[in-house]
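One chain follows as structure tokens, the form predicted on its own.
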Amino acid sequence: METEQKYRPAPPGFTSEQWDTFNEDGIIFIEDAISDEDIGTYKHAIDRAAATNPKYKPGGYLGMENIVERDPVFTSLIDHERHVGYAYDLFGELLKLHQSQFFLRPPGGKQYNIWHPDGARALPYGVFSPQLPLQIKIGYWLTDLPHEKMGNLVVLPGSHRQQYMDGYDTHNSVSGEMIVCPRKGTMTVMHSSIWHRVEPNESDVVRYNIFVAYCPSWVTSADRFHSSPKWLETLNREQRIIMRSYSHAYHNAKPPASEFPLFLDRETGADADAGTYLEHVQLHRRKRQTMHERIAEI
């Protein structure tokens, strides 16, 4: 099928060595995947959007979710070919932003997470996909965490596979756990079925950290229901479309014919798998092989 030059070729996403990896541990890490300049970029908006929240106390611990919507800094995290090639490998035209997020964990040691998996809890996405995931959270370590006791991301690797764990709803330590110490500028890709807690922060230094995750379009958002449509005429086609903020409920199953293609082929720069359709047959009709798929055919 003829593709106009409006749209983009996917970004990159997993190598297969990082999708062995992410099979196996439920996370990977890519160190330097930020430079010193974009680290200074995010942090001065993590401080501008603290500035303005009536909640925050200088020095003070917080979180905040929708970040994407309060600063065109964030905004371009949405797409940002950094990383979205690794959400669009597993869910290919129906890409939709879940949640996206920042923290700043302060010294003091009172803020930590227990054990727990992203998602539903009562009927976690295990029950429905039990190899792949149903959400993938994009972490960005904005400052360098050497020593344990930093405000730690701690992973269970290999977790995502199991449903139940004794450490859940507690803080304590479990035999195979890894308490995670990133440089500053590492991107964690990590499944949403992963068992994971956070570590109080001993320590003399802030912990600054954004999270965006990514799901298939018809999983409810995480942090909000529609989106303000002025922003939307803001952004970008690729944006808007993964934003999924849509009136008609059913669209996220079904989105309209003007959402595909989301992106082209990073290869090949078709907007449609070759030989699978006759030619009668709608674009916005047509399943598109992910990245998965491909790999379980060779």
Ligand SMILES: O=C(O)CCC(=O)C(=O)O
Given for the second form:
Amino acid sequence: METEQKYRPAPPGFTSEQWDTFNEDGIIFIEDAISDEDIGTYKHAIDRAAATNPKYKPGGYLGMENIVERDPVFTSLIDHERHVGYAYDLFGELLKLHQSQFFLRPPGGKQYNIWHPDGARALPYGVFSPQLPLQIKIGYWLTDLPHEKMGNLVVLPGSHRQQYMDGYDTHNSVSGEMIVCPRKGTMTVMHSSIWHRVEPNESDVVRYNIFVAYCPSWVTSADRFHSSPKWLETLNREQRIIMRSYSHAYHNAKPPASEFPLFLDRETGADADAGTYLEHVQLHRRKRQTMHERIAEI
Ligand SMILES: O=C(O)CCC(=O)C(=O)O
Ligand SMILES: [Fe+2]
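The form predicted in complex with the ligand, contrasted with the form predicted on its own above:
Below: every chain and molecule of the assembly, starting with the one above.
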């Protein structure tokens, strides 16, 4: 009984349609995922962080990383019910926050990215994991971007399966590209191997958005080596685990027993898969099936 209260069931993740689209296109769009009130809260937190950043000039471009450690509003994103289930579906009990960031992309801003996939370039994740991502990026879109040339994200749907792309390291439009024109409140879930770039912003609005990326704990983090121990103490159990701030390096691959289960199975509430191991095998040494493994079996 006690264990049931101690651990949370995994929040909702991919529907089977979303999973099919994610595999086909490398990105899914979930409109109206974020309420107007929450959009306001996130934008205020971005403005607060910008105002205290000595590098920020009002009206200028700004990208900040490891934002979860900067403001409680961003901290709540580590394990937010709105999206963490998508990451858990992929990375299961070894889920880690890879990177958290926001961008302010103002009119006339000079900083917009050229075509690239996220993650390793000289030895991309796709070499080992041609189908499943080793990183996913959740996007929170906080500004209406109804047209191109608004600092939009541009993706090449389906390109998460390809290792080469002629537009690489250029801004050139390529055939088949999709200029993402989200309504504010849209959430995206992106396979990090998808090729993407960013449009210039020739509009009169500032593009506000947040990205939180996840990976397995044995893939390196992108925006920190360790988190502040004092700050970690302020987190709930799942948030603290998902930050994976280990002082023993091998814990990245083999986390301590106290960190299992991260979540309970969302349907059954179980902390282990039935019928897989003999009784004596301890939980932290057990493999639990991820959503995609279960689906593959059906
Ligand atoms: O800001 C965007 O839309 C994408 C940024 C990007 O590609 C990145 O941070 O890797
Ligand atoms: Fe990127």
